[in-house]
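A single chain, nothing else alongside it, follows as structure tokens in the form predicted alone.
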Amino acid sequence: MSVKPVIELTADGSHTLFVPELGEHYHSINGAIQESIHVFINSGLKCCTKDIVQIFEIGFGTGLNAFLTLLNANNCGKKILYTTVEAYPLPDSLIQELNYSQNHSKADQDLYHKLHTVDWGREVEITENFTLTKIKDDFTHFDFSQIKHNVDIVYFDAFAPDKQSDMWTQQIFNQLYDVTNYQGVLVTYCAKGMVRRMMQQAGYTTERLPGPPGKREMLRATKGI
């Protein structure tokens, strides 16, 4: 992207940004921490009873989503292993000025602003119960043999279908099927008609639920049920 993002206040006042370039939001303007706190938290993390939990994230973006999970795993004692993938990391001066830490502890604070400043391409643990992978990769051209281990959950979480359709086709969803363990889940905001096909025809047993603030439904594909 050669134009710099806007950030832009959502509905629950925290920060998203805007694309001019796609004319495209990286989260809901109806509440940025609540619509991944709905689709990734609520709907996919919180739906895994494992105690060692390897999620794959396709869109680090903000790193709101990883941010949220490593919260929710210190909290929970949960151990968490994360991949993701991001063609374009964020220049820091604009993750400096993101909020999504700021009514947090200093030490939280610190955490958020570690995900964004470890190496890419590189295993680092960022407390004992959250370690990240941060792969800097365009995702249509992914070799899934960079992922070490199958995953329990996929947080899909590209730009719209209409706005990157690359990013969502048959051959992608069939290559994180395969990458995906025995009752593991995708979850994604996205609802579209189109998507569901493409991952039931990938094998996935799809459900629809009800979507954020802002969104009637939303997605959750799980493999073998």
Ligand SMILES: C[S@@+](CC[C@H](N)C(=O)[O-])C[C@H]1O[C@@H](n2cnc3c(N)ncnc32)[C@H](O)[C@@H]1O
Second form
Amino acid sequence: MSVKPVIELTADGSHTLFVPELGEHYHSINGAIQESIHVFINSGLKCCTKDIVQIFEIGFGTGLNAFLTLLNANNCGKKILYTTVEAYPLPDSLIQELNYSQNHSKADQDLYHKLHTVDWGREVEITENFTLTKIKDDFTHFDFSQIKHNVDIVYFDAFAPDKQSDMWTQQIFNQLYDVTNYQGVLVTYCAKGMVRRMMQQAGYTTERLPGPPGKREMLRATKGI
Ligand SMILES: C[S@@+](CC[C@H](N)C(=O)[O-])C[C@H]1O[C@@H](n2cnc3c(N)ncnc32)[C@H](O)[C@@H]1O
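Other form of same protein, the form predicted together with this ligand, not the form predicted alone:
Now the complete complex, all chains and molecules, led by this one.
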């Protein structure tokens, strides 16, 4: 897949990227930040009662989910160990133009950029509360032994199944289930029945939750309830 995304404004004023080759956006055009907060922070991170939380993200992209998670961790005092996989890292020139950190302090803006500039393939402490490991790899051939610890929350943020079906397979959901801790969750903006059935087949208990603005539903899958 060759990726040459262009910046677009979404309904909440935050940017997203559009990939003309795929006809697909990185986020909801109804609000990128709103979607990320709703799906990953409020329906995923905030439901975890642990003090030390292992997160695994599929698709680092703009780093928006990582940034919002970092801000949340710094506020609530949780310690986050965040591992993310990305096959197509974005060029720095594009990252510099994204407006995700523009309403934040200079210190937070620097943290957003640090998420992008730290090395791939290495565990890096970004703040006292947030440690990041970025893995540059094709997730469709992912070696799960690269995940050092079992996971409490999976942020499943791949492009939609009708655009990239090889990211949404039974084998992938089985593997994610295997590396997830008891009572760990997987959250995704996608609410397709086919995806829900694969999660159930893998062993998860699934819930359809209200979706972010512009979307009726999203999915949360839990291991062991
Ligand atoms: C829906 S976007 C979300 C990205 C990110 N979470 C964000 O908020 O910007 C999907 C991401 O998956 C990445 N991706 C696409 N195919 C991939 C693959 N085979 N392996 C790993 N990442 C992939 C894309 O480059 C893109 O960054």
